Structures are given as C-alpha cells and as structure tokens.
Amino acid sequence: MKIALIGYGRMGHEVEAVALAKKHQIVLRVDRDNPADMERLKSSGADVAMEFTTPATAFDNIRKCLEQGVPVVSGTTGWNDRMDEIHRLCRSVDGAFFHAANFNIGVNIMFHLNRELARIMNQFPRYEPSIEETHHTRKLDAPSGTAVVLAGDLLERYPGKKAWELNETSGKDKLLVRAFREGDVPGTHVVRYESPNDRLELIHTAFSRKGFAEGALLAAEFLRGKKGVFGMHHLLKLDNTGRS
C-alpha cells in the first residue's frame, strides 16, 4: 500500500515506522515547512493519506485529500464542530474518510464499556461519575478527543447528567472531566463512579503511541476500496451506537 504522510511529527514518524515494518511504502510527507505538497498528493499514488496535525489544520488537509480522491484516515481531534461538513464533503465526492479521537484497540473496546457501564449505573444514583485524562505536555487540546467522546457517550445514558464541563462543575446536573499534561505520557484515560461507600473504575493506559499507529494503520488498511464514512466501531466490528 502506497501511503501519504500528513503531518510528520512523533505520530507520524510512528506511523511510518510501523508501516515500513509491514512492507508498505511511503511516497509523501508533508508537514509544517512544506504545506505546498499537498498539492502533489494525487500524483504521488497513494492509495490512503494518514493525517495527524493540529485542530486548526485538520479541516483543510483532510479537504484536499478527499477533493483530490485519496482516501484519508485521520486522528487529529479538536476540530469537531466542523466534522459534518467533511462528512457532507465526502459523500459529495464519492470519497472516503476514516476518522477516530484514538486508534488505540483497547481504547475503543473502553468506549464500548462505557456505554453499557453507564446504562447500568444509571440505576444507582448515590454513585457520581466524573472521567479524568492525562496527556503529556505537548498536546494542544483539553480534555482530549478520547474524553469528549468517553462523556458524551455517558451523557448520553446518564439523563442525571446534561452536560460535562472541564475541571470545574457549576452544578449537580453537570459531568466533571479533568485534564491532566504531565511529561511524556502516551495517554491515560478514567471514568469514574463514586458512592460514599466504594469507587467503581474503568481504567485505560497507553504504554507508548506504538499501539495508536499499529491501529490507525489497521484503519487505512481497511478503509481501500471503500466509499463513505467510517469509524472504528466499523473497523472492530462493535456495536454501532459509538463516536468514533
């Protein structure tokens, strides 16, 4: 497979590594110091384009590559508020896109527990939920994409609960979400129940971003051939009711 790198900072170099260990090759990089490339996207004959680079870049990257007709799998979060209209983009096109908040498996076997641990404790009022995440110090957004999608699927089957807010509550009705950037870590991600009595937790720990690039390559890998929108619920064949 014929890949195209956008965005060549630690995830991307991580990417690539992981995919020259599998025979694939890579036939474009761009990043910050020559953007002009992406211009020679088509040319290159990549079959997928892999975008990790900032919220404020997002949208336009993943725009030309789908404007060009090269599929794109991306994992940069921060940009949500303008995910329908890449949607809409990429249906128009006939194109196809692959987006997660995290292409960790173990993260996205976490997202599918939180849905039902939240239908289940629904019933118990004394336990208060709350979700923590800690990221190191060079991530740019807060609470993370993985925290966003973690709340708003509690939120969703949590009715006690409106709306989450960050560090801070105003109020009963609201989700506490707590972010944490501390050194160099990979990711860590909580949520949380706690009574008087007990604390129930459901815990995941990234060890290092190896296992987000082993998954976002599984992503890509899956995505050729394919037309539409897709997440990872499609790609590890979970339940359809996730945020990817």
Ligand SMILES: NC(=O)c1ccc[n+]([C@@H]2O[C@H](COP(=O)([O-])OP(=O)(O)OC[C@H]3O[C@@H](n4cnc5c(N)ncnc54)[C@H](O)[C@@H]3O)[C@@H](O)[C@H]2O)c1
Second form
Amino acid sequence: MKIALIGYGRMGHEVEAVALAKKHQIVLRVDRDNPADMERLKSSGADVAMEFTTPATAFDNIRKCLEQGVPVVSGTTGWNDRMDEIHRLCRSVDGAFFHAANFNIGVNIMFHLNRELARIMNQFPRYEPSIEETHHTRKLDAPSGTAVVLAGDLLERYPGKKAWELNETSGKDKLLVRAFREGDVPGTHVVRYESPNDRLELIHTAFSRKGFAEGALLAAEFLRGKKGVFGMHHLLKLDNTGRS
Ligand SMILES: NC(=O)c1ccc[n+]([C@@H]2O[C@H](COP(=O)([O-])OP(=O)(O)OC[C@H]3O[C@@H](n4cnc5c(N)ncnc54)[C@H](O)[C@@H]3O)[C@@H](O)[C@H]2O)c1
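Form predicted alone done; form predicted in complex with the ligand now:
Time for the whole complex; same chain goes first.
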C-alpha cells in the first residue's frame, strides 16, 4: 500500500516503522511544518492516509483526506465533539473512514470485557466502579480517549451511574475517572469495582507504541476497497456493540 502519514510525531514514526517492515511504501509525510502538503494527498498516489496529530487539527486533516477521496485511518483522540460531523461528511462523499481511540488489540478485548462486566456488576451495587488511566506527560487530552470509551460503555450498562467526572465526583450517581500523567508511560487503563471486602480489576498495560501502530496498519489494510465508517469492532468482530 502507498501510505500518507498525517502527523509525524511519536505515532507517525511508529506507524512508519511497522509499515516499512510490512513492505508498504510511505509516499507523503505531513507535519506541523508543512500543512500545505495536505493539498498534495491525491497527487501523491496515497491509497490511505494515517492521521495521528492533535485534538485541534484532526478534524480538518480528516476532512481534507475525505474531500480528496483518500481513505483515512485516524487514531487522534480528544475531538469526539466533531466525530458525527466527520461521519456525515464521509457518507456524503462516499468515502472511507476508520477511527479508533485505541488500536491496541488487547485494549479492544478489554472494551468487550468491560461491557460484559458492567452488565454483571450492575446487579451488585456494593461494588463501586471507577476507571483509572496513566499516560506520559506530553499527552494533550485527559482523560484519554480510551478511558472515555470505557466510561461511556460502562455507563450504558450501569444505570446507577448517570455520567462520568474527572478526578473527583459530585455525587453517588457519578462515575469517577482518574487520569495520571507520569514519565513516558505509553498507556495503562484500569476498570475497578471495589466493595468494603474486595476489589475486582480489569487492567491493560501497553509496553510500547508498537501495538497501536500494528493495529492501525491492520485497520488500513481492512479499509482497502471499502466505503463507509468503521471501527475496531468491524475489524475484530468481537461483537457489534463497540463504539470504536
Ligand atoms: N488510537 C491509538 O491507538 C493511539 C495511540 C497513541 C496515541 N494516540 C493519539 O494520537 C495522537 C498523536 O499522538 P502522538 O503520540 O503521535 O503525538 P505527537 O505529539 O508525538 O505527534 C503529533 C504530531 O502531529 C503534528 N501536527 C500538529 N499539527 C499538525 C497539522 N496541522 N498537520 C499535520 N501534523 C500536525 C505535530 O507536529 C506532531 O509531530 C494523540 O491524539 C494521541 O492521543 C492514539
């Protein structure tokens, strides 16, 4: 595949390394210093664009990919408020868009288990649910996009909690989501249920960014020849209730 890298930071470099190892070709690199090169997407011959930038830039980058007819895989988090707009644009131009808050396969299995666990734990109100995430200090959004998915999925299946709140809660009906920033942690997520007597936890620990890059490449290969809006539940076929 011919790949355009939109965002050439930590994830852009990681995706490049995995793509080259799989004999794909990088035909364009766009970063903060050369945003005008977004206009060269189509002429670069890219089969797919891989977008890992910032919450403030993702929407416009993805829009430009779709308007030029280039399928786009995005992993940028922190811009969920405009996701529906992109979905509508994708459908209106008959384009192809794949987004995941987390491309790691293990995390997506955790999403599946989190939904099942919430459904079960809803019957045992002595267990108080909470979510915790830890990432490197340069991460721009908090809580992480992954924690937002975990919280949203839990809330859908746990009627005693009406909304999540960050770092402290204003009442019993709120789900606590804690975000920690330390060192170079690639991403650790915990879903916890605690009673006065015991604690049950789902924990996922990423060792490096390679797992994200490999998942994003699988998404790009999956997107080939398809039209529409896709997420990891389409790729992994764990169930059809996932959000991303
Ligand atoms: N979905 C996943 O699996 C996953 C995994 C890791 C990170 N992320 C997310 O991906 C995003 C990028 O993460 P990162 O660790 O690579 O960050 P990073 O800061 O290392 O890289 C972001 C890059 O985007 C560039 N950039 C800024 N404005 C741009 C623009 N207008 N056009 C093109 N490039 C621009 C920056 O110069 C930088 O090189 C973040 O939102 C992060 O949360 C997602």
